[in-house]
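Taking the form predicted alone, here's one chain by itself in structure tokens.
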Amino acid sequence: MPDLVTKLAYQTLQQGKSLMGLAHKELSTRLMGLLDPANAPRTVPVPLEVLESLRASMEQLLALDWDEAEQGLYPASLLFDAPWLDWAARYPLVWLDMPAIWNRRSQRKVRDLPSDVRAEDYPGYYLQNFHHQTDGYLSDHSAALYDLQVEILFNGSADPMRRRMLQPLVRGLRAFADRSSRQLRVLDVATGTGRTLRQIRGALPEAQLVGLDLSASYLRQANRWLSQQPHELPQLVQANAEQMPFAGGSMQAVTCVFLLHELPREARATVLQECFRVLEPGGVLVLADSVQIADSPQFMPVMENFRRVFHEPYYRDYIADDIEGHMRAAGFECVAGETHFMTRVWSGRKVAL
């Protein structure tokens, strides 16, 4: 159980992590104003009230991730575990990137992508500059500084968020605790460089962990992040989460963190039939993803400003979709959502025949 001092130092981290996001993104947003003032889209104004109640949001994420880890859901070292030395080396790259990315945006170029990448190996929406990043997710220079950007982008709160997710898998997976002692196997669709698949083991120790997405780039970032822990390094598999190579009911639960808002409605609801074919039944969907209008209407502002910065082309639809009507739809039943600052959380259940 972590003490006290533990606590203070998790607090102080956060609060570092948390100016420093705020530092870097005042800084760059006036140099966008000075440097790109013609084109770019502009962003609406967020009022007082809503930035007090982001904040108040952010701490109550704060309080529960400690809470959690208090209560022995996941360990306290997951509340440190950040390559820091790594990010620190890497971080002047993100200024240097920054010239590219405000030509792009300015420019409206979102299909400014290297020129060997084959086009038939992927479908069309995902040939694009999400982000308005550097190469889209589809170079190794692109998946170096996706984990520092995102950390930036959420004031250094995207590892409490993508952790609001352990405790219904944890929860989901008990229906399997008394039935063998087999090993439960979790796959992580859009797994990225695996910074979920970390918080999953630091849960689930002895699990067999399997993390699948379509960019062989950001597989290898994550197979160096994974290669750092001293357990079994999860199966990491390059495909499209609309066809899984997997065998129907081969998992016993299946996780998906921010995928859902960069997909368009149709390949949304394919993608979560998927992960109802590859689930043995009585396991466990869990996702997160973007909060919405329906749950959070008093964050729209932010929303709002989140597709006009950034290249997201499928943000509008999603955040008005309906995400729990897919889930059934697919087959799942038991479906329940709770939001968490900016990360809406929902779990669905494969109900045993």
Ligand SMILES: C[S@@+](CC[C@H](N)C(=O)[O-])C[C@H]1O[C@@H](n2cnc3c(N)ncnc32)[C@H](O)[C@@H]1O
Given for the second form:
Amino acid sequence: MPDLVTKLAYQTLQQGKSLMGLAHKELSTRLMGLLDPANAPRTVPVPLEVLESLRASMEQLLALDWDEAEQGLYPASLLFDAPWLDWAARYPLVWLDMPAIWNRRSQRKVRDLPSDVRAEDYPGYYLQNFHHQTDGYLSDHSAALYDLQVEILFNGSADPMRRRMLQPLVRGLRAFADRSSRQLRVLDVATGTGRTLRQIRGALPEAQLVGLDLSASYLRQANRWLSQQPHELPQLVQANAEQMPFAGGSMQAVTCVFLLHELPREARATVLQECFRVLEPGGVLVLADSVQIADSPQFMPVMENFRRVFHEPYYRDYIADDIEGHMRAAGFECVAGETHFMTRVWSGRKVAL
Ligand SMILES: C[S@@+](CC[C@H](N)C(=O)[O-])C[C@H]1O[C@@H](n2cnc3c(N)ncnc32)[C@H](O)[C@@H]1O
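After the form predicted alone, can we look at the form predicted together with this ligand?
Then the entire complex follows, led off by the chain already shown.
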């Protein structure tokens, strides 16, 4: 059971991460404004009351993160789980990469990918520099920096947001009465570098985990992070989430974190249909992604700036899309949604006939 000292350590750590993220972003924005004022992103002002509301909802997120660890949903050690030395060593690379990112942004180059990428292996929408990041999702260099960049973007709250899908996931799996006599399979779609799988493994150490992603480099990075722990290694599969190489009904749960906003609307709907197909009747789907206009209208300026600063070609469509509608159309029932800081979490069930 986590104690008061651990709680204090967690709060201090999160405050430190938040300050570092804010300082990094402030410094890089000012530097870009100085070096290339004509091409600095034109952001909209964020009113003081919105900043205050953001701060309050981040505090609520961290309080809930602590509470759920204390209740035993996942071990408190997960709250401190990060490759600190590794990130410290990689941090200078984030700065060294910055001029290339600025250059790409100012020249509106959004398809600046490694020359050895075989375009026919990927859907067209994927072949872009999401967030203006070097090589898009298609190099080991990009995979090595991704977690740190996300951590900075969310002021250290990326994992607390990912963990919000654990409660509906664990609750959803209770439907399988025979769960003690067989190993349940949980698929994480668009698993990236494996941060979500690490959270799931903390909450469900007995489950058989599978991660799917289109990027071989990101899966290699996931393999590296996940093999640092003395657990069975998840099965990592390179494939398109629109056509998953799994038999229908072969998973008891599917999760998908921070993918939907990077897909065109039709692909978003197709991925949800695929999630439905691979689930066993009774199985649960849990999604986590950016908040949307309907649930968080007060954060509209923040959503607008995200789109203006980062290359996010489908974000404007995503924040107005009806995800619950897509889930129901795919066949899901008991669809529910909840908001935590900048993340919306949805769950739905493939009802047993
Ligand atoms: C924003 S990252 C999120 C990664 C991870 N879920 C996380 O929480 O950090 C989006 C991921 O989706 C993957 N991706 C994008 N489109 C995909 C598709 N059609 N099929 C499979 N993976 C896809 C990318 O390669 C990338 O790893």
